[in-house]
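To begin, one chain is listed below as structure tokens, in the form predicted alone.
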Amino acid sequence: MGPLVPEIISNEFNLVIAFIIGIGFGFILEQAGFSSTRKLAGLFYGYDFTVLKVFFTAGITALIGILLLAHLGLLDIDLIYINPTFLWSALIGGVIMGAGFIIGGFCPGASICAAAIGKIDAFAFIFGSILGIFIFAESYPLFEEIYKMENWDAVRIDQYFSISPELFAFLITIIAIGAFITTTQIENRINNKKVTFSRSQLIKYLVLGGIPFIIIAILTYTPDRQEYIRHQISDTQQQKKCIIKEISSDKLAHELINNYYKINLIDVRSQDAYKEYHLPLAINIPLDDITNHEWKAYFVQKYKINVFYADKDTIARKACLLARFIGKSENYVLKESPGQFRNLFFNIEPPSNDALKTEFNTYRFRVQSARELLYLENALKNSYNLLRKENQK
């Protein structure tokens, strides 16, 4: 279920789901044909290529699908796991799979949806893969050589040749409806058939060969959802709709001390600045970095408050109400900047003689506190440390 796990869908209820999906799938397969040995055989022999048609489908919309979420702010393409590119093992094991598919009538999924509905060929065709894959594991060193040639790593194409996502959609899907109306007329030429279509059909075919070129231009022309966010930040109008809190040092300094762990203090700063200086418990993330999915974590859950200090009070204002875009979680932001925090806490100078006894109650605050947060910071990283050294034993 990938974006919707787990902020809407529970990461148990999502096997379930999958469970039942994976149902529908295989019965989809089969209604489709392809537990047909003759139907699935008949993409080499040119008289039907239902599988290319299917697979073209496929990929169209799962393309399409996954630049949708992304561009709705659901789904971080660059999180999406792809494979290495062996290019030599690739094209072997695409011949050897490709005579297999014409041999035995079934490519490895296809096997699996005609076994479940009992064909005896099938299982055969399964036992063949097992006894194959034993074999390629077992001698794996043989051809481990060969299986590394020409590692390209992990490659995309619309990277590779420096063009947008929403481009190379626009390329595959004018390839897929080619490739539909190329073996459309190769089926109908080899199986002796005069194929005429009405003006309603017609209609039909370019309305259904129409929506992916809509749903790609809807894409490409307007804002994603973090370029709304950021126009939304950007803009002086909605920045003083929004009323932020704030919080004063001297209070934030109180709940750490006591409340720790109820309080994510949030540095926005570059990391060169929080490197030379920050404070005590602060985390690191960079207004730019704060729509990255890592981060999105912190801006969701309701159970700490979110506290953002910059250098200027307008980047920890842009970045508190970034979080509130992002998610549902309490933002504050802190009065002061992290430089007239130190001069408050660390590089107080203590009151004259004469002075009130607030004052000198303000100081022993800001000093106790001080070392109290000081000691915190050291605790903690000194716990998370050991509590890494024992995960890695």
Contents of the next structure:
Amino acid sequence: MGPLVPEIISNEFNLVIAFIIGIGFGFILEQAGFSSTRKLAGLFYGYDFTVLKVFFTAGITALIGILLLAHLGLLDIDLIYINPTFLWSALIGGVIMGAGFIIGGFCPGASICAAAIGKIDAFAFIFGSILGIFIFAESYPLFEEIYKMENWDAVRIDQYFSISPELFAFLITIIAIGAFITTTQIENRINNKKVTFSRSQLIKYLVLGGIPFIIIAILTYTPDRQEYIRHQISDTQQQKKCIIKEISSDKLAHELINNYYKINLIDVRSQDAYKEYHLPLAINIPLDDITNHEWKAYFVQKYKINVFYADKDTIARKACLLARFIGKSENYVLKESPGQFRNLFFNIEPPSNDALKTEFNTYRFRVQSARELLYLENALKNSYNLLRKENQK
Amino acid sequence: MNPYLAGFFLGLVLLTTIYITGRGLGASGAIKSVVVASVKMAAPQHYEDSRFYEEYDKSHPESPLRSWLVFEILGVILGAFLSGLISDRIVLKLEKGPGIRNGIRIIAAITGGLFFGFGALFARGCTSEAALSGMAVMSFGGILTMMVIFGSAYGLAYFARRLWLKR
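Let me have the form predicted in complex with its partner chain next, following on from the form predicted alone.
Below is the entire complex, every chain and molecule, led by the chain shown above.
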């Protein structure tokens, strides 16, 4: 699941990718005409709106693409970088950039493309931007206060207006198409061009313009991957189809004592329940959080087995099924509830004198296990704390 | 190239970037890295003492020239050059509006660049970082910056008309 950096792609290789992506970026900008200052300025005098068309189409393509990838469960939208909003700095910086745009006839990306194909004015613009950046850096203390004022953090526009991302995508696509039609008319009037569309051209534009709306409709009216998974696991038919491996408390205790490093014992109850009592060595991942990115590592690995437990058998089973959707780890469900486990090991009564020998053996095993489990838990806690202290240094 | 097709491809490049790296494209950020690296090399003492570089250093523990955007911009230069090559557009030339002198164009380009560089740092990103990438990830600040850049340029277009239009 994306983003691929840093988990799947290393930071080193990422720089190679930066170079390759840059080639694509530069090639397209140059092909689209961003290397011509006359074309860029045309946007503001109405004789050439190419830049607006490229810009808006690119933004909407990427926006709908992100929503689609997130919908399919391929991209975690909570992990991507959202430019933070600092109200005053955005307004002031924007006004200054607008002035730079109309005076210089470039934006930084365009100037670099133009310089690459030999435009002398583009070199002058880049020289100017180096100066501008240097001046800002040197005079930064003067602006620092206003630069950091009104920090709204990484707020998204759909969150700000409390609408769905799909609705925002829909609205901005309508605005863009409206802008494309209007600007084309303005362009033709200013350049004294009479343009008529043939029937086939009209159909082509209608079909192409319809594609974003079809995708947005799909996004809005079909369940996304998360919903699909949740539906699947609550479906009792599906639950029956899937065989879940169970592990008994005795077996678990035995495995933990001998191979604790091969087992993730996962408490899928609420945090409060976990704090009140949990099995030795257990970690807490509440059922609703299992699909969160931070826990993914537990379910994609194949070195350790996961053992889930909860008060209700069905909840532990759901967790186990969810884990199966996320990764390929080996998953088990504890047969007993944590309360039963506690009674079996920690509140155990010695058997009466006339009990069978096997009962005595079980009793001895459980008492011994309880002691060893507590010992293990404390020992591991201790080394973990030492490790954490080491890291803090 | 048809502008909508170019826009679609540009959108795919941006989408790929976000899918792989979790962040969008940029341009002025690379120039910033170069400026910061130059100051660090030329005046290390001043670099240590300045507030701006101190904050930059804190948020960029690696050398400024090893930043993602620097490598991306090296790619941009090559990509644009290749595009110019196949479309036969590579020529040393000064482009300007009709009826202004070369000297004026150069001064305007430097001034414009100066404003743009300064503004891009002020707004935490230029047309690529804040406006285009910001729009793709629906950042409130990014979309606001985009509207202000274009609004400001349209508002000032009348006063700058001599630079671009026939008299």
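We call the rigid core whatever largest set of C-alpha positions still superposes within 1.5 Å between the two forms. No experiment lies behind these values; they were computed from the predicted model shown. Numbering follows the first chain given and starts at 1.
With the core superposed, T61 shows a C-alpha displacement below 2 Å between the two forms. After superposing the rigid core, the Cα of R364 is displaced by 2 Å or more between the two forms.
With the core superposed, Y47 shows a C-alpha displacement below 2 Å between the two forms.
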